[in-house]
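In structure tokens, the next block holds one chain alone, the form predicted on its own.
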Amino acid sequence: MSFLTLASLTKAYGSFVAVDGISLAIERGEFVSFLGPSGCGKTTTLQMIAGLTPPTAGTVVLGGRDITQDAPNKRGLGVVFQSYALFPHMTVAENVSFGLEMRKIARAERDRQVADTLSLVRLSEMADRYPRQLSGGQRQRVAVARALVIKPPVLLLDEPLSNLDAKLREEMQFELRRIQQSVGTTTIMVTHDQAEALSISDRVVVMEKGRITQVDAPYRLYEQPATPFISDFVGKMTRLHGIRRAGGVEVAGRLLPAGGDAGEGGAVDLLLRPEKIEFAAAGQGMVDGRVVSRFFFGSYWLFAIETAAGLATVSLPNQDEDVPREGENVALRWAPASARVVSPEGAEP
């Protein structure tokens, strides 16, 4: 049996269904994320495990006790909220403290426990300091403590790094991965962003419209995207527009090799990732196209390609090369591996 199963969890307001009927089952010790855009229902999902929202329909099993109708307090699951809603008037170590001491927990016992966990997240060193006086990325840590410290069965974070720039955002993500991995706590996270998702959970589940779209390892749901929602949500996606043929799709005028047995005749799509797209020689290329902009992010590049058949998006990582500049005319290829073929409406065909 699954440690934490969520079965037919559903959560209207009047007409209005934010969750729809959704079920998951969670193994202990992983680190789940819930992604999806704005208003799809993944944070009052997390309110819903944590039992600060009561489902309309539904229930919430954790360790084989049902504890949907459980007031929060009764559940003893961590929590970290996005603002982090530290006690500003404590310290740190009285932060983190502060679970100990509604639970009853002895001075010398609760002494322990903090100092392990706040050496735990490496803030051993701030324990006297107050909230104000920390870095964004350091109040992000004392939250994660003051959650982990009373020893919860899981642990909930409601985009725990939107708060924090982009730089330290990225060092965060495997942070947190490295103090979950330590502890081995059952944790649940919410964002919006893809990037976290993707390089630190166990499972990614991606939420839409108040419903489950797909649940699978992040390379998985990367590479096999269920939905067009998906390919174009999780990375960028190039789709470009031909025609089944025998032996291939054609595209741009061009035959190209692909899978599938669909009949001939019908209108498929191509989806390409960016980074799988390369720059060949005139003439060598599957499709042709022109360079209709390029931007430079550092370790890569990255070019709208106008083509016959729809704008492809292509990712060169920069290695102090020449690159093609906006108006040049380029040719485009790809291992046929890496295309999928779709139906137009995103099914496979």
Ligand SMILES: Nc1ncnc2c1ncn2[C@@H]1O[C@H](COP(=O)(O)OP(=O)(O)OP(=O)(O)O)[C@@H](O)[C@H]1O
Contents of the next structure:
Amino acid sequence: MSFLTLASLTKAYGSFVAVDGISLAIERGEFVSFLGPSGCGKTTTLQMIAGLTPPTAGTVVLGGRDITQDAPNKRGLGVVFQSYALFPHMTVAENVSFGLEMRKIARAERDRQVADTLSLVRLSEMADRYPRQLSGGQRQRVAVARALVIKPPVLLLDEPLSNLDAKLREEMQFELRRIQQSVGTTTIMVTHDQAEALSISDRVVVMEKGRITQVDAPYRLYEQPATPFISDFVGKMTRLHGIRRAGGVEVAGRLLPAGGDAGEGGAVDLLLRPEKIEFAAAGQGMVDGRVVSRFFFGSYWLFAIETAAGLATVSLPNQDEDVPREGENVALRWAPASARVVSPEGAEP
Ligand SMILES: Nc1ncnc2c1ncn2[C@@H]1O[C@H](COP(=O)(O)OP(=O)(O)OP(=O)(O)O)[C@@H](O)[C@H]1O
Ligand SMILES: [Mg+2]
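Can you switch from the form predicted on its own and show the form predicted in complex with this ligand instead?
Complete assembly follows, chain above in first position.
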């Protein structure tokens, strides 16, 4: 029996179905991310779990109990919203203490729990400040502390890091994961940032147009995306056009080994991740191309390579400065097993 179960959860606004019968089982202590483009129904789903939006159909079961009809405060879940509003006239400590006061926890115990939680989010020094005296990242951590202090069975986070710059965001991802690991709270985070979902979660739930299209561990999601949408949305993907032949796929006039041989003569695409393609010595590649552009990202280089079969994206770890330049002719190769053969529309042939 899972800890939190969503069964055929649905939300319709008139004839528009925002969330279309999603079912999902989440284990105690799991960190699950909902990933999907704007408008796919992530916030709506979270709000139905929190009890802030009544579902049109379906159920939410927590710890074996159907809570679908329970009021939000009866569910007692910790919630951090897309726009996390702190009480501006209360100090950091008072903001965090608020939920405990509502629960009529005695003063001394309250102070102890507030101190513990502030230390967890590394804000002990800031206890007496007001929200306006904090940076965006510190405010976001207060919001997390406020949700955590009540020791909720489930923590619901809606884009909790969306307002942070890239560096702070990365620090907070580590922080969130650390907190979640040390407290063991079952956590559901909504994000439209695929790197964030992959780095932080035990499992990622991909949503498209109100439906779940894949639920997998980050590594599997990246390596075995279930739909063409997912392969493009999660990470970068190169798509080379070819023709299915006996024993392989013909790409830019060359027969390359590739799995399966059904549908000989039909058009197919080879899907490749940037880090699975490497540069080869002239004449030893599988496809020839020319460097169109080159970007330096510090820890790696990223190249756009024009080939007769389409544009390839290649990444290379930063090991030295001697890498191909824009305009240079290059040869590309990869292990046949790292290329996925799909029909040009994207469905597996
Ligand atoms: N009260 C409402 N009435 C009508 N349509 C709504 C209402 N609330 C949300 N929607 C629609 O439901 C869909 C899902 O909205 P939701 O807020 O869940 O998206 P989201 O995945 O969280 O997107 P974002 O990443 O932009 O936050 C959207 O198309 C939205 O316009
Ligand atoms: Mg949203």
